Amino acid sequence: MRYMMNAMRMNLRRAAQYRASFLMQICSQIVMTGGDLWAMLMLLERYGRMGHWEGREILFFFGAMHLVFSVTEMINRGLGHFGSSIRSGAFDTMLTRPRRLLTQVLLSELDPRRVGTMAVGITAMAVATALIGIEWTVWKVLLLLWSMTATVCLMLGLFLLEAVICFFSVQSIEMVNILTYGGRQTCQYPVDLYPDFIRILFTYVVPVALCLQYPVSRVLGRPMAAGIPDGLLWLCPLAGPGFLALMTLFWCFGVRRYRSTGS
């Protein structure tokens, strides 16, 4: 833990370095992000609601959705330029270091300017839970909690997926990030209003739906965690953590067959 808290302390003190610059990058992303926000809005005022969500439901539904995806490529960086790594020769000098692969990979590149687009999420977030007047108790607290670190998982899992291929293929496949950064777009709403190959991709074959959407909807009150017993919806995030163990798996068996490129 040490060791983690001492990598994203020197990744924050370096990309603060140059403060204008940082300061910057991070209002580019609350504009790229309040950009998104803000064509929803638009899509919304036209229609006041899709199928039978309300605007504010699916307000919060981006915020949380924007919240989980940040944290992520806060952390994952590391996965996300993986490919170059492994071609440059930097993959190869940590295999000689007394620390965990993963770890070293995960934090050899932290993305600090991310705050942005958290700050977007949260902030849509608040206002959706203000307009709706949701009731907050414990139980929705800890649910709410545990849908979205199991969602962070299960993002991380995918571009887990993504690094692991450059094992076998030098660089990484651009189809992944139709999962990844395609998954954020499509579940920023509600999975219920898409078609049913839509539904049935993100809800059993990359379970955002199961791990964020369906407890989501839980907390709003609203019908399509219907059916599902409290206990089971407790259960649906676990899809997160097990895809990430699965892939960290992978990972094992990619790093046991790796090739230097010999840069």
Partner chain sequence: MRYRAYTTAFRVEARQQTRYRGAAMGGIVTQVFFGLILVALYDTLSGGTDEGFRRTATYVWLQQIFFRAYFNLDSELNDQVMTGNVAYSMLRPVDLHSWWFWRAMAQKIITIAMRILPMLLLQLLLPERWRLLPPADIPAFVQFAFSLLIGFMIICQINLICSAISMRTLDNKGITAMINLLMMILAGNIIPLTLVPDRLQTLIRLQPFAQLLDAPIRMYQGMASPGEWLAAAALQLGWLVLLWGLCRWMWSRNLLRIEVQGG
The other form holds:
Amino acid sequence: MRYMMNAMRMNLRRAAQYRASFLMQICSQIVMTGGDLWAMLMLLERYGRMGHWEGREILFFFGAMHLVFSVTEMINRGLGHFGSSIRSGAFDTMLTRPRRLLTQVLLSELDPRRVGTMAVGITAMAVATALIGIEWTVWKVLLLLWSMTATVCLMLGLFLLEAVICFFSVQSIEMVNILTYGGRQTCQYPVDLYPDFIRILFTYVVPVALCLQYPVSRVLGRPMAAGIPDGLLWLCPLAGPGFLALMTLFWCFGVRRYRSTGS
Amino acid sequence: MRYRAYTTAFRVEARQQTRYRGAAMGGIVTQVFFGLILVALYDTLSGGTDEGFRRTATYVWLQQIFFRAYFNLDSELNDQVMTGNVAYSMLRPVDLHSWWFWRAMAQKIITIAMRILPMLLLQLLLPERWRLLPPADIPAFVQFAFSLLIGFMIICQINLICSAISMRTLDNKGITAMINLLMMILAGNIIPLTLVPDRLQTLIRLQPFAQLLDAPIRMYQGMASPGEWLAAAALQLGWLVLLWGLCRWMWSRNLLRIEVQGG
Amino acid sequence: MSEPLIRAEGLTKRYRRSTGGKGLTGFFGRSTETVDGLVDATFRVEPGEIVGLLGPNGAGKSTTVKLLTGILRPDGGSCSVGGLVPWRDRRTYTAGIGTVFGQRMQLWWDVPILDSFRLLRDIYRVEETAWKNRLDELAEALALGDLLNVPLRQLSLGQRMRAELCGSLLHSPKLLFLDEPTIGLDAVSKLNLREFLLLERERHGTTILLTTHDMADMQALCRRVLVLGHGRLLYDGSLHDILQRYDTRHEVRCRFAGEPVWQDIPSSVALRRDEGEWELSFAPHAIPADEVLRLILAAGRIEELTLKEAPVDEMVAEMYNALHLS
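Starting from the form predicted on its own, produce the coordinates for the form predicted in complex with the partner chain.
Next comes the full complex, and the chain you just saw is listed first.
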């Protein structure tokens, strides 16, 4: 526990060392999310609505996805750079320390710059809430929190998958971005806007829709055309932690292989 | 004979780039996936208006095929700028600005040459409705090719201007990230400029980033009249001349400064 | 005799390296060849020893270090250190060892080194007062007192290496691995480092395993060496003895008053004239030194005479040659 707190403080201090660059990078993070936001507004301006969703509802989905993704990125930076950790020998160093490897990797690089994009996500959700006039109840808040936490787990699982692939081949890494960054790109809009194969991919294979969008649609009080049985609402987000657990097993397999091949 | 050094810079760099074929393949799959998501989304949003959607899809695919080249940064120049070693290359009896310019051009052109065929072949896997349309006619294709080349030249100048600024500030991350993001938004990668509301569109077309890929794509799809083509081509050339001049001026000033400081 | 600290029996590690085939073929590992990392190595290390690992690049030194630190898992044989199996009991085991790699820094790059030391305290679960005392002791011995609040990146290479050593010893490990710790260091830093290591061993009885290409370090620190080549353990014993074996060239330079008259020079002695001096080189195992000296005395009246051994690097080169390692 103390290790965790100290590691977090350390990451903050590291960021603070380069203050000017830090602010600049927060700005560019905001511009990046801003770019997606701009694209969304342009589309709404041209088409008025997206499928059966109104603009303000789209804005809520958008905010939720970007918030979840930036929280994940804040935690997972070490996984994101895992390929270079292997090459530089930083991972070997972790192997010579008496702590769980995954803990060390996750704590090695927290990224406080993501507060910028987090703020964009939260703002989008707040504005959307006001525009829609959502009446918040305890259940809705709990459902939203649960589903967002679960989605963070899911995204972490995806980044973990990416890291494990680094054990095997560093070259194929750009392809795995399809699931992480492609997932963010796709799921900033409700999946029922997409044709079946994309919808199924992001509902059952990479269950973003189960974890995040389906519960969000209930919070908004709107049905979602994703073909998910109604009664399982609170169970659906379990797919996120489940996915993460599966990927943790895969991670252990990867570490085993790394230690026996030493490649 | 005077230009031998620059053609050599071009050739050597071109051969260097072909080494990264493996990474390029991963990139292509990613690019196609991202394109697919966008096309699928626009298909839903356009709600069956065929003519408009197919033009948009073509726009998206051309962006996906060519945009990657615009992102390439010359990492060697970058390293030299950050370490200050750029001063040493003054020992070579060549015009530095032209030297780095031709290297950069080689990088862009080879990046595209390696990607274009696989990207076009992958089109065949798509449902016909989502595919890239051929150019409007032969003159349109010729216009497109020339315009694309000018687009490459413009981005190379922009990159070199960034390097010139980094030479002063010695921080390249901030400025590169910013330029890349602006480029994604303003060059029509995140959302086709043709989908931006009409009034804004005329304005946005005037800025330099629109000359990179938006102008060539519009020529590919066929201009309404020779006059329109002339105006677009003149605008592109105008930006090229302006940025070229600015860039040369900045480089000569910087190098002068290095000389004065004694490296 | 006490129980050995490190006990390696038939320790073996082979690598599969893919030959050609990138991307997907490389991914599934179709065409591979086996490379010997370490084959059938058996050795013991007693507590408190300083043992050097010697061998040309690619001989298996890093593999040995990686196996003993628990980074890699052996394909065959066994090794136990202090009763633990490094790769199996990784978390218990690594709490009791320290590692320093000259080629890469293990402390955090951007923060003051004191912050790194605090984090290491938490990683190794060192109790606060014990940590404080140990830090004071190490900071004094390594002259780090004024540098604790300086970020690692602003330190010189020598200072960085001292900081790394301090970091690796904060949890008072019984066993310390040093992989080329003096690489790139200047003469003063090297001397200080050696002195510190000897002091550390004297005070705490720390066992040290050292790899280095710097023979001066090796001679100053290790009495015993393990010589590795092509993944095999070729020699285990005294450093002095093995060097003697490959000490193939002694040189005598002398100046005579007047022209010397050489008589019956055997073929094992090479005679060379260099300006006004004469140089005789010979292999000590082929002809005894007193024999050579007699030859010189018989040749004329000596004005000046110097005797020198071959540089140690040449002995090592000779040894690698003889063992077919180069």
